[in-house]
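One chain comes next, on its own, written out as structure tokens in the form predicted on its own.
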Amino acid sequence: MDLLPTQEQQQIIDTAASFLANEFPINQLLGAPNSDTRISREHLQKIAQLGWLGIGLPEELQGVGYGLSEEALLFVELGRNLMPPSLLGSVLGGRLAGLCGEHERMRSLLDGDIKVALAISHPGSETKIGKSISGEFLIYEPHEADLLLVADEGGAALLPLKSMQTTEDDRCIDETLGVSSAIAKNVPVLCYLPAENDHLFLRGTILVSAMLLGIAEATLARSVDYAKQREQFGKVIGSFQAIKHYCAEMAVRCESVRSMLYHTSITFQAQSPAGVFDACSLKALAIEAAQYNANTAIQIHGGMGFTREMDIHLFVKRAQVLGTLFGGERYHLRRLLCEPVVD
């Protein structure tokens, strides 16, 4: 089986990489804490015009008509360029609205007229997600958001952000993302989709894993480039065996996650019984690869790697945040072992 991107898929990758490099350079994030507005409503509408928000939706739901494989390839590039996770909220929110028959709301989401924030259960909180929402949540990128997407193993829901009782703004380890705490007590939702109809929680797991792969590959590329330029003792550090071993290990981790991502996107799209196992395995593998590569990149960059003028620290922090979305490493490892999952 050939799992390499087709020519058409490669065009998606190249177009996304070029657009993001020109419109959203990563150096914009340097020295800009709390830049919760990197994706303004105007930016979101511009992205929507490219069809990215509906790339995985069938044409009968006014989507582009591609599948999860193409969607995952796009999200690798979004992760590589440190695009905020709210784009994932828009993609999943549009799918949820369409499958629930909310076509007018779906159209507004796909056009970028509505901004969606992502919410996860607050650590230690008992939450209920159904036709009403209860519990404590952490909301990522609440600034200018209209709707909130929440999901768990049982299903996913959309609700107005203003219906949540926001308690306070929190500090996020990734200073480029805004976070706030919120409480919900039997808040009715706009639409709810059970997992048996479409497992948006696991779909989100796969797409977050794709973003983590983007981080792993970006930090590898930066490390290799730096190792070719930085000289020590009259030689470029890339000629030292220790640095070669670091970069080789990073490359192996990237390749293992990429292979798993391609495989999982196919099995999950085909509704294979192995899809759940593959998605959980992918997320655990992607978290480990992204965090290892980002941390190793700090080491390869030496004393410069710890400074704020370098962008490596941005990847370290973003990898930590993405690792918590749609289940952390321990969550998915417990899922694989078929043990009860307790947050």
The other form holds:
Amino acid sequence: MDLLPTQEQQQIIDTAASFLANEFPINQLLGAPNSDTRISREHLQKIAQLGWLGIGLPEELQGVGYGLSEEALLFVELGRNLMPPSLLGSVLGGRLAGLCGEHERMRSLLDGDIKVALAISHPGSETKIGKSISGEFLIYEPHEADLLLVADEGGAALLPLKSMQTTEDDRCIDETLGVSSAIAKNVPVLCYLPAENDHLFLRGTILVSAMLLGIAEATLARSVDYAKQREQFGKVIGSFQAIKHYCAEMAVRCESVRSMLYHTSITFQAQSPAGVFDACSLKALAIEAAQYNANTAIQIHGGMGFTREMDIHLFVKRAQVLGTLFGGERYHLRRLLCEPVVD
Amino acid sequence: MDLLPTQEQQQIIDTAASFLANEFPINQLLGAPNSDTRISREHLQKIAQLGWLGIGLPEELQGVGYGLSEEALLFVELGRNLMPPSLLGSVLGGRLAGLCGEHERMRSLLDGDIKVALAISHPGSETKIGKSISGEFLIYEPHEADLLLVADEGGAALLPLKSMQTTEDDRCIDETLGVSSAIAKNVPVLCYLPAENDHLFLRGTILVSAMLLGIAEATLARSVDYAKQREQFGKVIGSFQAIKHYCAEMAVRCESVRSMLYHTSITFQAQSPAGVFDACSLKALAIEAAQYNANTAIQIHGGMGFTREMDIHLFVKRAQVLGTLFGGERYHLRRLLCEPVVD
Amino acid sequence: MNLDFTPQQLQFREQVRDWLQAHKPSEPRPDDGAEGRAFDLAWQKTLYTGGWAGINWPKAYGGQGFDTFQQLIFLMEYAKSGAPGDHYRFNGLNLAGPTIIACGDEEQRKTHLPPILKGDVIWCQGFSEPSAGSDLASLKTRAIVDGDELIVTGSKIWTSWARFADWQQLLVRTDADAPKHAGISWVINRMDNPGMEIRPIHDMAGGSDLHEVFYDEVRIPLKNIVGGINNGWRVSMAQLSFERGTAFMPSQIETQKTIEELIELARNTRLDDGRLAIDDDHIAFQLAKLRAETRSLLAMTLLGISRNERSGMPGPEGSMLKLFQSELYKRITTVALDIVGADRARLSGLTGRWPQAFLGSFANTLGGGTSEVMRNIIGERYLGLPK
Amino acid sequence: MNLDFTPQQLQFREQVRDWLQAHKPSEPRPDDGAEGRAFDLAWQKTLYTGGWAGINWPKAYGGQGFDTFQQLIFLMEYAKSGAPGDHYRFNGLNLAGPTIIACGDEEQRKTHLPPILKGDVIWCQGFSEPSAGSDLASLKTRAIVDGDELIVTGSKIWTSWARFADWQQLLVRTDADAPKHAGISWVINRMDNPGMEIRPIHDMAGGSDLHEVFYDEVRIPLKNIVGGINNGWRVSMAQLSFERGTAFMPSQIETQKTIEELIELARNTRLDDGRLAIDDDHIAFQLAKLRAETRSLLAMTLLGISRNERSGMPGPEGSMLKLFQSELYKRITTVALDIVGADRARLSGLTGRWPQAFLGSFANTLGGGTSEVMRNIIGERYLGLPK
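Show the same protein again, this time as the form predicted in complex with its partner chain rather than the form predicted on its own.
Complete assembly follows, chain above in first position.
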């Protein structure tokens, strides 16, 4: 029993952290009105060359051969650096294609030749996901996306974005992402994987939670740094209990979610009965942590935090978007309460 | 328009405050294992002589002739001094008897010759209140009580405590009060007043809210006093933001509930459409304020606050009891949401 | 303890109601800054012509000299009528104008007051600085006396609508050696004064009403100092005495509108499980609580007005209202996100106003004193806890 | 990153499970103090005889010398088995004993360690004082050296089970002139020492396990000072190094039991509107959240153990666990009140344990460091924010 990352796992974290800091500094996002294009096709291919898109795929499927733990660690770093959710589309899409036996499609997904947007059910709309899909959907990052990934508890599917009847672009709460609406009526999919074979919806839940943890940790770190240097009333504001205790509460949330992410990545991978229990718990906790921390970070940064001159507001917005992917707080809490007790 | 108490109203407050501080100091309650008998029959008569039990009754009913506002101001002081809820039983019982035309009974109630216990429906039990009553009830302060007051949205009734089949005493969360269970099966009442004639249930709601405000204010005042003199780390603890901000949050709750109590006592008395809206809002806010303030006061008082050597814990317990009288938080919030918009 | 209005007051209410019904603009205020300015000034002219400009200003300076209750009635009816908010007019009518009335000299009053009421000019504020936010008294923008002028150098931040303003109420440090509250002066500054640079600040909610303003040896006549040199801290505190409790009425009524609209939304919005949002007990519980809290905001406002009316000046209770209202509004917009569910991602469409309001709500607990500063003030000035 | 146990560890788990199943007391622990003491000592004797006493003590001193994972496994199985809690045994086994192991001399070890493991003695603590609570280092109880004895005068507070203890670990000020952390000594004191007076303190939850202890020229041999005179602050800090993260395992498992029992309660309790509590979305939402948080408490505990196992010493993360657990437990008991509704008024009957737990929960965020002190520690020691 050792819940901490191994040396090899730590290397994955460190490599990802330094690559992202160099290649995709967050201040790139400031002032960019809509950065669906932040990750160009070339960027995606460069990321693919690092093996990230197939990091959790078994070697027999041409993946890197790591497990969910390593995938989760990578997604914490992606979340921390506000990398777009479509990377999760690529990773899950590649897995889906591979497990469906569509090796060619899988290959082009893992190589970053194809961009996969994520879609969620429109609230209040009845959606059906199977060999064909129906319903109203919200699509994140529709620009230049080739495929669309949709998933629910029953299974997951890939289909060409073009096959959906998309409406005009909406303005997204997160200005670095595009969003549009789409309606599908019995649109056939390219491949469909029932959840019995591989529970892509809950895998997505865990990886989105990892991204939310990245948000929670990034906003804590930025708040602590700011509180150590910003002075008011002749003292750095971090010496005031109001600010110090906000930071302490943020730290507790990070510790709680990071522990749960590690725990869940193991129990889910092991297909233990605790896997679902843990995944639902994790998402609810991760949403709360990311939103509490990001929102509190604005308050700690004061007036400047409210402006677009600092990047802290981008975390507030991204936390809202990630919360909607692969089931929101209410969804997962309701499901958690139906699960039997686990050890 | 003037929401503040008039000079005359202020006198009622001041008189009550000084009488209660002299006659019923709270430290009397410390160490008394069960103080249902704190208010002896002689005490009740003495209180009656001050005119308190009929303060809000019109003069034609031999009352003092003040309105709900004055009654509410008195009950804030009673709550602040942890006076027992049976005083509310006497006040509402006297009103009920008077409005039912039972002048003799009313007289003995207003004179303090009769003690009226309050009963609430047992959770999960279907109760019926009318010319006869049925169901399971919890009775506060059963000792030496003559009558019982029960009320719901339909109306209110008085009946002899002896006519109920009461079980053995339970230990009450508030050790200064007794509590027992009782079952009634078509027990005839002495008098019944439908709510159309006078809404005793909501009047009780408002007066219990007043008592809860007393708790909220008393625990704030005690906390501030303690925070000004208790030293740790070489400073009085009130200079630490953690404590100071707790006190500020408590103060805001007091201000909010006091304003609402004043407002409600006027709109309810005037039978304006806002009366019900206000009463439901008031009770929900008063419960939250009393519980937040009393619970926070324990934390501010530190270890000593957890002991029975200080009286602060009595407020925590009383706040829980008062919250159950005349509808809890969930009840009033549900009802509030059904009310139409008011100006 | 009463909520009654006199027959005269009720008659006054009718009068206000009728006039507003007849005169309030039918088109919404334009978003664009220049068009917004024109709209605000035109509406101010209409109010002036109708005899409703400067309701809390003394008659001697062109105001209506309404008593507190008339102000209260006017503001309630105004908010209910849906007439345009103060917007760019806010500063001149509520801060700069009243300060000049209280502390200015006769020439300053004659020069500056009528144009505000007549809708000729827009005012803005220059108080905060990048390193003097919560700790305003530590401001550094310095002003050196040179003959009959001040030479001002430094910068200000959080100046709302600076690009569209004609005048500015500006705090500068005229004595660098005095204790920090003692060396400050309150001056009137023209926004087209040479040496100034105005930079809009884009906020997280998509607005650009805030600005940073830079001063490079900007010359301001000494006669523009209001209330005497080095007396600026006291002058800026005097502003508060103009807020006779009625200051919170508009935001109270706005909050009430917002929560009722949100309840209406919940009655018509389906959750991802297909139920109406209002049928979810958790959402219903939160909405009802917010409704109760909003109701108490009205009662707190009325109690505040009553208190001020008796004592003749606003007390520290105003900080409680500010804290309560801004935190309440934030909670309202957070519950709104819960109701619109995944639609929170879209700022457009029918529900887009709610995530938009959520983003905007972050300003409430920061601007005009952070919630933490409010809690300090309540703890220290109202409860008497030590610093 | 793994949760796997080795085959040896799994075998060890079986062994623990079987032994506990066969030996744990069948009757509940008596409430009465004297009977409780007898019960605790008898159970400790059984553990000693069975070879399970002092699981985290070195073999050299009669302990089992289990590694962290064995301790973890033992504690998990122990808590699941429903075997009696530490109660009066807590201090000797977890605080006083380990401190004597770490800092005592050979004679102190030989004298005091075996009786603890064998179930012959109960220990208690004398650290806090009425004016030294959160600020422990400012303690005033003074000890003057007189020949080969200390003469101790002063008072201590919050001493659990003092009336039923034989020995006490006591902090006294042996140098009044030194800086406050530097003049303190850690001494072993007999509870029947002349000059002592013990006063039970009744708590708001109905217990009387806490005491105030008064010392009037109490004589303690100098050889009872552990770790050297004036070195008591460092000695008491050393206690922490014995908590290799496993310290939180029992309360984690208790919390899990509690939340599952509460969920079960909600499935069987009717609200005043006749519905089952679990069918109220607001209650269900809160219960599910508490369940998720409780689950993360397990993960946090395991992460803490992993961290300590690698670094060899506990870090400031323990403060996060303590804060999280105690606040979580308080929330759980508050939701319980919501579920039992008006029945919260009764401490007896089937649901009486829940209001009782609510009253008891106030101790959690006060004892062992208040939540405010925990937040300070996290802010300062873990995040590096200035004092």
